[in-house]
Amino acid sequence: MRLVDVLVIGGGQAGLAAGYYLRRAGADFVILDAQDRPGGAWRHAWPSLRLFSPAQYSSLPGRMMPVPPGGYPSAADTVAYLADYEQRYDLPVLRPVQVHAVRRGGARLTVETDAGTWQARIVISATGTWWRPYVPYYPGIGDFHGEQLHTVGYRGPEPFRGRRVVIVGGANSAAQILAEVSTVADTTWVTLRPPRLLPDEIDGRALFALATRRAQGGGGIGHLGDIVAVPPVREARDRGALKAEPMFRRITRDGVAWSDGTSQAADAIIWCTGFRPALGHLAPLRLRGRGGLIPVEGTRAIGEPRLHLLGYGDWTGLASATLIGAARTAKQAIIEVMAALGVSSGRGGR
């Protein structure tokens, strides 16, 4: 049994941001990461993936991400940056360590892992969402004779060369995958509502600023759109590949069909339909509310104040699933964590 004041679960971008502020505050902490190498979920993304904000707006606290050619970092750029960040700040990351359960254990929370048991005064869960891909149910989904895969299984366009591919989803991942698959395959893009492409001059910086205004009651981003026109998406738009169809009604053995009786043959369906928070390790705490989420105040779980949740999206902090959002959310979370420990976090500012 090992004791620590703060235990962070997850060594991706959110966990490292928390580690940065914990280190600056002089905290007694450890980060447990299930991966065998640095980089978090970015290690598992497809090679051509691009962040939708320039490098200078996709950085963790204290260390600017190097600017790659074109300005928009790739998944590999992000992995290299996170590995360097972890080393630069000498963050105490132990890996690979798989956390199985977090339980109440008197004055501390008990964290059970495949490498032993820890007890912590505060636990920060930063496991993200990549590990829980979401595929919605449609009638006939089990009857399809072709290939089905989620974003997490996509590695590049070449396996789809010469095939008929249906791409499902109306956000940035779908648009980027469509942009390159459509260069080698006959693609059909289907979305729940018409996709909205941002003007070329607007990227993730503007989205984050406008989302901040929305959170402060100053208006939303709906009039601008959702998809950032990174260079591959612009190229696909200019050659007419970004035409979307409404969502199909059902899946057949050989493709998809709409309610008006029309159908489209397909050899593969790529589901770019998002993720759910990876929270299975917190099940013993019995904190989930309606919709499967844990009620929080900021990042702190209302039903267990010794638990903070970091990096799961707007639910636990404005844009906290992004690099810049994780950094901002982590700063406030660690101020609260150190206050709960009875320690000033005055050095935790940036």
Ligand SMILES: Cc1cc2nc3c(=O)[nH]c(=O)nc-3n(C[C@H](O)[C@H](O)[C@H](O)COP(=O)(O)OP(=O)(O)OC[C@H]3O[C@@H](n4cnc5c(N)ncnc54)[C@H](O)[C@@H]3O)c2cc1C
Contents of the next structure:
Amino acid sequence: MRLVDVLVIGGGQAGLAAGYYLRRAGADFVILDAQDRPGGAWRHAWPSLRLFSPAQYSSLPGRMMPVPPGGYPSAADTVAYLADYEQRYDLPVLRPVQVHAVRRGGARLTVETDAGTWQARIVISATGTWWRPYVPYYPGIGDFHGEQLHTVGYRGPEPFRGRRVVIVGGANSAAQILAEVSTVADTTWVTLRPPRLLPDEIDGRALFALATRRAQGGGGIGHLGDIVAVPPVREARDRGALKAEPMFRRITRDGVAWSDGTSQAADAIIWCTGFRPALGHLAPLRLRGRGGLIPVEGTRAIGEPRLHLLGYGDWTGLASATLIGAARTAKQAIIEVMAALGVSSGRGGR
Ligand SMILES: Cc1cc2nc3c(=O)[nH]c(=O)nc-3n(C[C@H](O)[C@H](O)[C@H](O)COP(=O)(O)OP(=O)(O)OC[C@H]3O[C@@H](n4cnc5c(N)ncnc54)[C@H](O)[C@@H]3O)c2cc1C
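Having seen the form predicted on its own, could you give me the form predicted in complex with the named molecule?
Full complex below, order starting with the chain above.
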């Protein structure tokens, strides 16, 4: 059994941002990460992925992301940046350590892992969403004879050459995957709502500036779900490949069918339909509210004040699932964490 003041679960960008502020505050802490190497979810993204946020708007506190040619980092650039970051700030990341459960255990939270048990005064969960891909249910989904994959399984366009591919989803992943698959395959793009492609002059820079103004209390028209016209997406739009259809009603043995009776034959369906937060390790705390999320005030769980949630999405802080947003949210979270530790250290300390 090991004792620590603050235990961070997850060594992706959100966990590292927390680590930076904990280190600066002189906290006693450890970061447990399930993977055997740095980089979080970025290690698993498809090789041609370009961040929709340019390097200047994709940085953690203290160290700017190096600007690659063209300005938009790749997933590999981001992995290299995160690996360098944790080394530079000498962050105590233990890996691979998988956290199975967090339980209440007297004054401390008990954290059970495949490498033993820790007891922590504060736990920060920063486990991301990549590990819980979401595919919506449609009638017939189990009958489809073709291939189905989610964004997490996509590696590049080549396996789809010459095939008929339905791409589902209205955000940046779908648009970037469609842009390249449509160069080798016959694609059909379906979205729940008409996709919102930002004008060329509103690139990731402007979008993040808007998000920043919103975070500072100002107004803003941008939304991080909007599609940024990165160069491949722009090129696909210009050749007419970005025309979206409304959602189909059902899936058939060999394609998809709309409610007006029309249908489309397909060899493959790529679901770019997003993710859910990876919160299974927190199940013993029984904190989930409606919609499966844990109610929070800022980043602190309302039902368990010794637990903070970092990253995941807007519900734990504006744009907190992005690099720039994780940095902002972590700063505020660690101010609260340190205040809580200060108060409780008067009652007996570690
Ligand atoms: C396709 C795509 C494109 C994106 N593009 C951008 C962009 O352009 N700009 C931007 O800012 N953001 C972008 N994002 C959003 C965001 O930056 C990433 O999702 C990011 O990886 C989230 O970081 P995180 O630290 O919250 O989670 P993760 O990177 O998933 O890190 C979580 C870590 O926790 C570990 N972990 C999980 N469960 C456990 C457990 N039980 N025990 C121990 N460890 C555990 C994981 O192994 C992982 O290492 C994009 C996301 C996607 C999916």
